[in-house]
Structures are given as C-alpha cells and as structure tokens.
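Shown next as structure tokens: one chain only, the form predicted on its own.
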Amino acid sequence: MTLVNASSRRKELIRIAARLFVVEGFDRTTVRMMAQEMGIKSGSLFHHFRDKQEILCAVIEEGMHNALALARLALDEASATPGARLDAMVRAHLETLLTDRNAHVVALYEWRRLDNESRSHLVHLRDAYEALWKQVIDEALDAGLIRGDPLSVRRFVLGALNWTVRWYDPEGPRSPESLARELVTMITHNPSAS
C-alpha cells in the first residue's frame, strides 16, 4: 500500500476529506458526502482511492509526512544545544498543528478507526516522529533541562502540544512562537530556582 501521490487533485481530495472527518467524524462521513464536497460523482472518488479506509489512511499519512518534514527541518536549522533542539521541536509541532490542523486532528482522534493494513502501513511514520522526540527529550534530560521519566515526559509534552488544537486560537493575541517558548519554559528545570 503506497498512498503518497503527488497529484494535486488527489492532495485536494485528501484536504477535503480531512476537513469532513474533523467536522463529521470518520464514521459519519459518507462517500456521498465526500464526493459532493469534492464536486465529483461518488464513483469518481474510487478513481483516486480504493475505499473510505484508504482515504483515512491517506489523510493521516499526508499529515505525518508533513510533521516529519517540519520537525527534521527545524532540528537541522537549530543549534546543537539541547534547549535549542527542544524549542525547535515544540515550535515544529505547533506549526504542524496550525498549518495542517485537520490532518493532525484526524490522526489524533481517528487512528483507532484504521484497519490493520493501514495501521501497519503508517506505524513506521509514527515511530520515526516519536524517535525524533525521544532523542530530543533524552538530550534535554541528560543536560538537566528536564526532570522525570523519559517516557512520561515525552507523553506529557506531546499531550500538552496536541491538546492545543482544542483551545489555541491562531488569530488571537498569542503567536505560535510565544506559545512554544512558554511551554518550553514550563517544562524545563531552572537549577537556580531550586
């Protein structure tokens, strides 16, 4: 199963499906609804996708590829210090949430709807993204910037970041950069404050 396709039409269909999955939920979104939103006949949808499950997989895959690309770029551009790398990952994750919100929300809330084949296809992307976080969190722990169990810290940080899709207003007064700085300040250990 290779779902990544450079076709601009397919990418547009994926974006429309992502929005519908967020608004209606995967289970309530019908092929007819998707086709209507896409301006095509229901049967034409199957020219691009095998079934609704493949559409869900494509939405999540697209979002995961984008998240990985943003994270890798942020780490490449960051200085080598653990604090700078942590800040870069937090900013990249928030950027992913803001630029690709629907795909990210679908991945968070509809992952459980994936069938075994789709989940097996996507798990390497999830693992690659989590490996980046593991490396950055481990570096911050080793440097004494963060305290705690590595797995718990990683889950806490990602959980806090992921929850911003529910409350953060990109049109509001707080910029993504200031939000990222605030989160990093909250989770890092300041030895002089002890």
Contents of the next structure:
Number of protein chains: 2
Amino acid sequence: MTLVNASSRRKELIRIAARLFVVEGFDRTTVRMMAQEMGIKSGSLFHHFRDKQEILCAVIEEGMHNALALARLALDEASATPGARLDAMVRAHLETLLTDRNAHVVALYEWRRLDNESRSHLVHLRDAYEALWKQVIDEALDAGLIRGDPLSVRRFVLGALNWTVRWYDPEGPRSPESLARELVTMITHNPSAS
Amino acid sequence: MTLVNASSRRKELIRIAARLFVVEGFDRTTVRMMAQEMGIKSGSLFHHFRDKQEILCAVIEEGMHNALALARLALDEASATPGARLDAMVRAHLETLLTDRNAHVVALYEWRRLDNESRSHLVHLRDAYEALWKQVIDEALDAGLIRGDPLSVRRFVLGALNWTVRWYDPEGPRSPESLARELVTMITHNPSAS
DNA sequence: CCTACCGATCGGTAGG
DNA sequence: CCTACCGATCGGTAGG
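Since we've got the form predicted on its own here, give me the form predicted in complex with the DNA too.
After this comes the whole thing, all chains and molecules, with the earlier chain placed first.
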C-alpha cells in the first residue's frame, strides 16, 4: 500500500508539474511552487525525485507513452486501406495532443532543457512514434493519396499537427475529429481511393 | 556619430542576445552573459536597455520587421496569379526563417515570456503579417488550388512552415526554394492552374 | 561605461 | 515528510 501511495503521489506530482511547466515554463517553475501544490515542503519533493530534471523527464515520458499507446490502438482498429490508416493516425495524434495537452506542450517547448541522459532515454520513444508515422505516410504516398518526398511530407504534416497546440481551443466549434478531417482533405489528392 | 554608434551597439546586442536566447533560453540567459559577449560589464547593459524584457522584445521585433518587409517585397515582385503568389509567400517565409533564424526561434519559443506591454506592441506586427497570408491563401482557395477552410488551411500551412526551424539544416541538400516547392506540391490540387 | 553592491530567490542537502 | 539552512546566482541600482 505504501508503494501504491508513493506511486500515486508521483503521478499527482507529474500532473501538477506539467501544468506549472506550461504556465510558467520549466526554468521559472520552482520546486517550492510544485511542493506547495502538493501540500508538502520543498525539501520533501526530493524524496520522490532526484532533482528537477527528473521531473521534467517524467512529464514528457508520460505524454509520449500515452501518445504511442493511442496511436498503436488506432492503427490496430483502423481498416487496412491507406486512407483509413492516415485518417486514424491524424485523429489519434490530435486526440493525444488534447487529452495530454500539458505534457505535450512541455515536450514541444522544453525539450532543449533536458540533460543528455534524459534526452537519450526519451529519444527512443520518439523514434518509435515517428516510425508509425513513417509507415502510414509511405503507404499513403504509394497509394497516390499524397504527393511529395516521404521525409518532407512527414515533417510538414507533423508540424501542422503539433502547431495546433498553439491555437486550438477545445471549447471552440471544432472537434479533434473534424480538424483531422480538414488536414487530410488539404493534403490528399485522390479522396476516392481512401 | 554618438547616436550612430549607440544604435550600432544596440543592434549588436540584439544579435548577441538572439543567439544566446536560442542556445540557453531566455530565462537562463543572464545579463552577465550578454555583457561579456559585448565586452562590457553587466551593469552597463542597462544604459542600452531598461531591463531584460526590453531586450527580448527588441529581438522579436527585429525578426518580425524583416519578415514583413521580405514578404511584401516578394508579393510585389510575384506575378499576379494565385499560384505564383502562394509560391512567393512560402518562399519568403522560409527565407526569413533562415536568414533571421535566431530571432524567429526566439519569437516562437519565448513569446510567452513577454510581458503584456511588449506583447501588445508585437501583436500588431504579427497581425499585419498574417493578413498577407490570409490574402494569399484565400486567393489560392478561390482559384481551386487548395481545398479546405481558409482559417484552418492558413494555420496548418504556417504550422508546417514554422516547424521547419526544428529540423531544417541549412548545410543539408535542400535549399529553401526547393523546400517551398515541396510544401506547395503537397497542398495544391490543380498545379496546372498555377 | 565601471565599481561595488543590494535584496531576493534559487535548487538542493543534512539530520532528524 | 519536516526544519533549517547552504552556497550560488540572479536582475537591477547608486554613484561616479
């Protein structure tokens, strides 16, 4: 039970830290802020984490882990046509950005604040995620749904999607699904094949 | 002459600060670092700028000013067809991102560190720039070159372009022009009309 | 543009 | 998980 509680406190801190890192930025978020929201003293934080860096790494790792799981699930459930798989992947990406918004904003903005150790650990998760994208994009290119160089297309599409965290309003009129539809419409040239 | 030198020192500081803000981030860049690269003592910085915030604002303002000027020039020189204007705008955007890379990376990453005063000052420059994009995108939509909702398309395109600062390698095989061509190819549906 | 310095605050630790 | 505290460093200022 002690372990369960410790783990749940850890998750709570990750959630709190993610929110603070978004609002204040990593550098301006002090261990005292995080401790206060946890209801403990600042020194006690270091019972859960070695240092501030480790908290940053945990926040980003949590977000990437969820993103990877959701994308795999979406691809498993999608029908086998390249169009359906592209749709599913775009939708999964946007849904992840929204449900784990704070973690992903931190990943996008504070990646450079990671030390080498944390970065090399997270880079494997990122590579696994991008490998899924590579597969889906390449299939869509082969099927003639999209035009362009595989690597460039992947980068452009991920850029367009990741940029949404800057302007998308979850309270607004657009659902993640309709937004996904809009992006796919913009880049596909032969919708009947999907 | 004193004024000229003061202004040139100011520009030098803006360039130095931009580079440091990219490498270290705004919060981790100390006034002492900037002063050292200027060859002066830290206290002397405040002869040129009221505070650190003002330096951040100046860096971003410089980049936006150049972006706006280059975009206007490109549109003036482009032929009147929607395809040519879209091409020119994408190319100008990428060229600006490269020539003023540091300033734009700072604008993209450190925008949230601006105080309200600076932000409202810069927001007008950004709006003017986005108005050019709105025009060009709407023309391309009307001409049937692109498909989708005007606002969404604009956001997707700008996202894809701005994201390039994360991966584009100026020493690599791709020129800004060929990259521009790739993006336009990906999103246009009726190239013969351009 | 410099010297000398300030009050505040930071991440992290020792010992319980 | 707390108390008490550390050395370092920060942005900025006063007076020249």
